[in-house]
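Encoded as structure tokens, the following chain is the form predicted on its own, with no partner shown.
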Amino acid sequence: MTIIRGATTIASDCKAEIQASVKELLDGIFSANALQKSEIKGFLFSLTSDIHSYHPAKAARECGYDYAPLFAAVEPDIDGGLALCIRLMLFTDLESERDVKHIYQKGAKTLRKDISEILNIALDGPAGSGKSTVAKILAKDYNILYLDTGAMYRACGLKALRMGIDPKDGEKIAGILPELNVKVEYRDGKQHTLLDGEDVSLAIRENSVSMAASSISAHHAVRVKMVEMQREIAKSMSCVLDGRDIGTAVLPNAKFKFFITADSRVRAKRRFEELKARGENVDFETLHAEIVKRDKQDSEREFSPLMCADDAVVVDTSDLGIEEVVAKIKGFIQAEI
């Protein structure tokens, strides 16, 4: 007996999502290998705990793979694991030694990389627009790496802050990058950056580096050295990279692009309530000053502005909650994959 193994996800968790996909990949194994239906012996599915709303084995039987046994499973709860996930073994009475196709689609094409075209997601858009939430999100929900880009060059401007050298020179800037030390880790779900093996994911988030960072992300020479390192990680696994430019020039040929925005004064609450809840003291017009401020000086900025790439979606989150967003963009990645 011979096993082709198949999955694919689903953008949201309805009927005519799960009778689509099993349909979709039930077609695409069988188109794949030939199949005919004498050779199948038994379908087993398996489904993550997240999908309620129908059963994949009813959905295969309607859409005529009714000629075999059906079976089907709810998986454990894994943390980390890919959510909205319909995994299929096929049993066939092929012989062992053919070639067989196994078939992994949508977001399941991360399960099987060695057999799947790398995916990867580009998120730009202003500071405080919700990107860096929906980057970890897609990235835990289609199990792939997250890349704080935005992490690395706060990096570089703590580096700046604590040698004493202004951020918007550029020289100095120039002069420090040979013996600049900035690593990414990921430990217990979470990425931590190191700066000279210290891990200061935390010293980063202060409003003093996230000035510094937009200052020093301006100089060539800091840029240059940045996209060369995420290009190379983007070359190499599939994930998801938030920031100004990766649409535009970071990661010019990513299929999917979005450009995450939402007004400034919207932008400045949320920032405002994050550093209220950190206990820090904040006037919300001063801080929705710096947000305009920040704004312009990135669109400005001489060496890759913020900017939305021509192919990028426009996402607006003023008026939507997280999960909101990230199911739209879901909608337009699996409509494509």
Second form
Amino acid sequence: MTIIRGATTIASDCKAEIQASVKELLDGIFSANALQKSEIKGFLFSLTSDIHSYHPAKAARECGYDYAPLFAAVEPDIDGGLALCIRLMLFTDLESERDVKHIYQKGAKTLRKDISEILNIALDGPAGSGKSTVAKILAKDYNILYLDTGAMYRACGLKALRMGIDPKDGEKIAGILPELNVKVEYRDGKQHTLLDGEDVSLAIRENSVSMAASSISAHHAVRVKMVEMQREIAKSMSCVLDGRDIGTAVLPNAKFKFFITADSRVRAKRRFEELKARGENVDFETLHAEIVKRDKQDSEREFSPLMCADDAVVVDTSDLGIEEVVAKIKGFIQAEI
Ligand code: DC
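Form predicted together with ligand DC structure, per the form predicted on its own context:
Once more the chain from above appears, this time first in line as the rest of the complex follows.
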């Protein structure tokens, strides 16, 4: 008995997606392994507990894979496991496992790092567009890393503020560059941003740091240093990166590029709620004015300004809920991988 394995993911829990994905997975396994009907002894699907809309065994039967017993089981939830994932064990009477090809499609490619290419997803857009929320969900669902590049510029801005240096002062910033020690570390899949060895993940979220980050990020030398680190990380593992210049400058060859945007008042409202929940007292109109100013500064700077890459998909989130945005983006990704 030889078992051939396969897995795929769906963008959303709906019957049509399950039917299409099960067919694609089975067709892929059968054609890659040149399988004959008579060689198949059974199909065992397992699915993550977030799939309810349709039974994969039924979907398999409907597309012609009905000549051996079909079973399906629900998996227990695993921390950090893939979401909306359908796995398959195909029991065959092939003699040797040696030449068997296991097939991992769509998001499930990340299950098999040995056979999957590195997947980089670039999310760019202005402050408050929702890109970090989307990035976190995508990273979790595809079980890949989330690299928040804004956090790195925030740490640079914090350094300038702590040293009493104007983040706009190019000469002074160039002077502190050799000792600008920003690093990112991952613990339990979560990014921690370190400044001179200190975990500043919380401190960099204060509103006062936002403008400093925007100002310091305009200096070419600062960008060169941060971009080098970002490229190193993206080269070594699959990740979702969010920022302003990921699709245009950091990873111009990223397979997936999205530009997430929203009306400035909607974005200001989101930031307002976020800061309020964290106990920061800010006036809405002041915050809105700051966001508009930061957009202008980020978009008009000379080096790698905030810009939509020619080949990025634009997603306006002004009137969309987060689930709708994620579903839209996943729809594009799943259609391609
Ligand atoms: O995404 P954020 O608000 O945390 O980013 C803070 C600032 O950092 C932003 O105003 C511009 C800058 N930034 C950048 O220039 N390039 C990036 N890739 C990410 C952020």
